[in-house]
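Heads up, the chain below is alone and in the form predicted on its own; it's given as structure tokens.
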Amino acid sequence: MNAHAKIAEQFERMKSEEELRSLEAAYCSHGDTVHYTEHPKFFNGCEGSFLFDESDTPFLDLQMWYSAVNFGYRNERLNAAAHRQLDRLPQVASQYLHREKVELATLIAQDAERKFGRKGRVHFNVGGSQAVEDSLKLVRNYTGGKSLMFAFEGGYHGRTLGATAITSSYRYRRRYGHFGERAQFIEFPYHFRGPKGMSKEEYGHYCVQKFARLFESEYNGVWDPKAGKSEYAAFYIEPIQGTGGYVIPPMNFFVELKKVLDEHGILLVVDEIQMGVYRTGKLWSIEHFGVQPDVLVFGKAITNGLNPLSGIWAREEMINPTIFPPGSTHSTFASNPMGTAVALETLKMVEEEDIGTSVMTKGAHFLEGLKELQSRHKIVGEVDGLGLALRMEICQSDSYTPDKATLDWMSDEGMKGDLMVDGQAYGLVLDVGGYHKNVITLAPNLMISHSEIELAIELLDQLLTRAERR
């Protein structure tokens, strides 16, 4: 191909992308997405830990679709399960039954019974926010219609009307008001930005005691000591905060918190949508903390992002058909055959391949690399991790003051696709989170190789160096 032909080909490719951007500007709602940059990248392919743009530049993805693609892009085993189901029974109305729904619910419920010591049932929906909505119905029904909830500062549970009411960010509900649920937001033990002079465990205990104080007197507004009843139905938690910046609490925190909840008849609802399905080395992240939930919400990675599926597990006395009857919620696509088939294969795969052990080993390797970067770059304030849920807090040169602007710049710089390692150009896909939007929330492919972890550390090192020199 001569030079003129190459230029013509490149022009046509650029023109096509420009046309797409023009059409998006004219016809696509921007309300269903978030554009972190003025011109978001178009991707054309994916494989394992990488996305590929039109020039086939590999972009190492360290957020994997917000932790929905835990087992790598185009995972052969899970893709094959989707193809088998597509060829056999891709859809069926929810008033009928199919094998995959029953087997998946049984697998999740029996696993929960072994771990939490309680019989329960599984209820399906499509997206994470929808499952949170279903859990709110379940909780309100069981508690006689109570609509007040506790939730955490920094917590995120979705953007439907009910979910935004228990999400700490006011901006998600500012334009829409409240339609039922309201939450009182409680301090989460974010040790790096907590009171100085306390160990992580001491700060966790302090936060629990601060919460427990609300029940000391009726004048704190949550408890009637004469009736022995609370106005609040449940406490919604993420065991590890997701959008809040992958904040990992001390191990004593939830045990102490659960004791306060049990003493006052308040349910514990655990949101595992982002941290579930082995992100932290266990099926559910709450397993690290030694408490038993009353309700558990899941989604995202249960199907590796291949087909929308979410759901809730709840204790038998809350969800059996006599108290939560047929039709209590409904979605045309709930428990869809494609989603349940892939989810069933996912849970079989993680057991057969001992994903939990692998995630803990790789997570320790990755965290060691992040700590080494922290030792060499003053703009890295804190690193932490549990399994392959990892965080890097970007700060000013004092290693403490949040620096959102620098992280925004780093995110854009990573998307240029010009980071060089061994003569190969790479891009780097990062996710931004945290209370001050200055935290890189790292959720890599759980199947990531050790060489890819080393590549990630090298690419992060280059980005940090560029940021400090700019």
Ligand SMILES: Cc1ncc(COP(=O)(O)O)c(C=O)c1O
The other form holds:
Amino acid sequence: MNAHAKIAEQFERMKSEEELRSLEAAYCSHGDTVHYTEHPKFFNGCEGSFLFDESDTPFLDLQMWYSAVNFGYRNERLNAAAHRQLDRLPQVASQYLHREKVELATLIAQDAERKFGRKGRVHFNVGGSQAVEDSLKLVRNYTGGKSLMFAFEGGYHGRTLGATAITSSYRYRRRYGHFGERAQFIEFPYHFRGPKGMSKEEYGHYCVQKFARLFESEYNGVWDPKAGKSEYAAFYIEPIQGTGGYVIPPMNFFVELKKVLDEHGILLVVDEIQMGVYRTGKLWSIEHFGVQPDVLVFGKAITNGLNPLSGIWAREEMINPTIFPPGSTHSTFASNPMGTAVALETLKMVEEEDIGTSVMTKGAHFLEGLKELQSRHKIVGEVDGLGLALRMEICQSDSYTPDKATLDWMSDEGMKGDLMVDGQAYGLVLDVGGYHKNVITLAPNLMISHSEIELAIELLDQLLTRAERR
Ligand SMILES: Cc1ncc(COP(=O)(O)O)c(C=O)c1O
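Alternative state: the form predicted in complex with the ligand, after the form predicted on its own:
Now the full complex is given, and it begins with the chain already shown.
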């Protein structure tokens, strides 16, 4: 038997979960997020809003691959687009053109022109962090090499070296030294944990004023009033913080912030990687807030979690071929035909099926259910939502002190698959986020049915009850 046949035979035999676990322990890096939990789960199948384990127990997924699978697992229309592309032109080097790339870029740019009143262009890449890196190049290049950025406390922009420099958590940088200057992190109006006695709008205004103070004189450290120039190139924002705990700022916030940026020649880069593609009921979540980005970064759900595709849209002055010439950035798999084909179909589907309207209706239904749970469970500190980006803070019985341990326990408990509804066992897949890692960041399937929303509320109710009794 040759070596290849030996390995094949070995794998044929090694099917038990126990064997796979011991192989995983020996051969898989633990540097990703799998081992955040003690007993990571194997899944075997998926459909719509559900993942299925080996014994076919349905796990209602309320995080949908961190909001990458916005349109449901194995979405028929999007999978069909992938199959068509697979049969026609699945592979072609990024240096050549294919129809799907051009049509997708055109769709995104023309939509942005209508919404933001500016002509622009699109550049594709593969992962979200890579697109963030591209946006950093664009900003540095356009501003004559300025490398300092503002970003928010609680913000997350990815884990490549450049992206971690503008991501607030020191935890992601701690082991690796500095590769570039880290951003200056600015307070985000996280009202539930903000100073008492201010309305949400007042707190938003307060945060902008605090930021504006940095430009009061040259001695505040970021501004040369004589030259009328800032040391900082751009402000990186997530309109709604994702990993930071689905924190929704007041509606006046970004208009006020943008005014300060415009007065000081600082660019606005909007990271839509998690909240874009209808998570909040609009293609881009920034559309809720009435400001125009200079650069917009997208990824994740644009291909519903099939072939990865990310990208940036930027206004013409920043990305035209004179300033951003051929070869400025490149990745082998950028603008890959499978990804661009599915993304094109995604954007057609959301228009034709008016996904925006249904997301707002379903989001309201879900939020109502969460509020009802909050009224009965003291450990629920706050619930909030915009479209189907929803949050639930798990706290001690004072309904305020963050309780990470209880939420960790709840998410492990959800993975057991023993929650019972009408004689059927279910599991519940939750994502944990937030500044104190005590927030359930709920990103359900945008195609979720109203009866599945009821099921989600029932399963959360059971988990909360178990948590309070433990
Ligand atoms: C807002 C935001 N930016 C950037 C990223 C990084 O994207 P990726 O994980 O595809 O590199 C993420 C991922 O969760 C994100 O939520």
